[in-house]
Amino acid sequence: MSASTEARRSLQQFLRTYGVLILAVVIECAIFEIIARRQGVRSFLSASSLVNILNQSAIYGVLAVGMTFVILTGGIDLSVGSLIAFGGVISALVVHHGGEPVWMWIVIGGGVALLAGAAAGGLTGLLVTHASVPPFIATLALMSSLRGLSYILAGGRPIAPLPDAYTFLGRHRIGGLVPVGVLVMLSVFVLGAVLLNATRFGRHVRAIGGNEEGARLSGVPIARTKWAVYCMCSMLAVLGGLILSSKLGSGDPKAGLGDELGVIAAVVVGGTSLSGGRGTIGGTFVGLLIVSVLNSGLNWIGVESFGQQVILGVVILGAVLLDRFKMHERG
């Protein structure tokens, strides 16, 4: 088979899987442009509006890939949101008491947070696989302790003032157009999308989450596999702390505040089964379109705090349900 028509087939088999979802994004990106044109604000398919979006997504982004590969092991993760804060707590830390060189500071403490992150991540693995600690409570105890300790870590109060270099990857944009950040969850998608589908570890992933002990049968390396999986999970949730404190010129412990449950709800809008196995990287990233294009449409056409909350949760299941019919139209 060449490869155009292997491209084909599979852009054909991503329409028909993810057709309605995407469909769903349009629909709501119509919605807000209607009523953005009513209410005289203004036009909400502008690109420069798209481009804000985009942005605004990264951080969901980077921490949706890392999300779906637990998922797909039939983990879960909760201790995303609070390690957003982790991450940026630490790294501005470190530049904050760091001095001179400020480009060197930057770089050691992105790293050492992203080390961090690794050691949350595996402590995290080493509890679901050694300890057959279930990953709901692994991550919702983590969650909670590392919210504590991000918030001890600062002082109870955002770190800053940060130097100005510190916003590159949150704010620089290249060419003055491309946002750091948005290439960066790009780069992301697309490694992710890779690992899952052309790698060993990517089948691996999907055998656990299918049928773990049988994948153990058939010498599918599990502890080492799930581990990787949560460290690589955690270290892209930092990086999304990373991205924000960047945004934010300061490490703030409260942020990322139950971020976990939007992000989960992005993957498995996308798609992917909470009982491990089935999922994709391109799902993931329309489901967080979907809920993405949401959460700017609302403030873009100005609903208030409360009415976001009621229309959050009526799309969500939306979008599931729209799924749930196709599926079963076919099936």
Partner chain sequence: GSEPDAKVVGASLLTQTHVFYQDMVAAMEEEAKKQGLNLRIQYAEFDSSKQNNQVETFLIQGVDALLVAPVDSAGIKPVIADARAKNVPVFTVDIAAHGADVVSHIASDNRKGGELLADYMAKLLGEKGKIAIIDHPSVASVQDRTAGFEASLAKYPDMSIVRRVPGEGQRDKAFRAAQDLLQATSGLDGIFAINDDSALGALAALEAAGLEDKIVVLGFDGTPEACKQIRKGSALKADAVQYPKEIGRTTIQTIAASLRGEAVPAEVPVDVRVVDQASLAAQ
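Please supply the coordinates for the form predicted on its own, as a counterpart to the form predicted in complex with its partner chain shown previously.
For this one, just the chain is written down, with no partner chains and no other molecules.
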């Protein structure tokens, strides 16, 4: 087979998988650009605005990778918004009460927060796999508990002031252009794609979501794989919390309220089935772009926040109905 034939088949496969999603992003951008020009505001498609869209979506993007793995197993994680606050509060507490050198305490604070996130995810995994608690209930309970614990640890108010170096992850730009948070997000997406597509663990995740009983009979370690997935999702949620805390320059117990909705939206719009077993990291990335461009574009043309929530809900419902329609066709 010639190189050109192979390249053409690869392109056809890419377009079959992501073509409709990419077209949706293009249409969104075109619509918002036209409206922006008619309203006489700045161009929506300027380089600075596109970089800002990526920067604003960095936190959702990091969380969406972990959520993709969870949903692929047929589960859900509603605690990610609370984990954003929990991770930021823990990190800020450590740094606030630390000393010199500042960078050492920032690293320690981030490490402690990630370990706490792993512990929270491990608890969720144990409840789901060994206590047979439905993921919805287990993560709903964790969502409430971690939010309350964040308020207790922070004394009900943001933890500040913090040293200027603390804002590196959320505010610094490489070369004055590319935000560090965006680079972190892209790295997480690349690692997530490799983990899902090129490792035994990724194959186990898909197998569990596709047919858990069949996977068990094939020797897939169901409990261990699910436990690892929830640990990973929680740690990535904490990483997102560290980025947000760094961007805010404080540890805010109110951070991340309702963010689980946007994260789930990005994953579902990107083609991951809520029934499990079907989905890609690439699809999640394009789904993230669809949701981020939608939110940014609505802000750009002056749509108020309540209207944005209505539109986002309609988009999520449409994505779920489309997934059900596809399942019906396959069945």
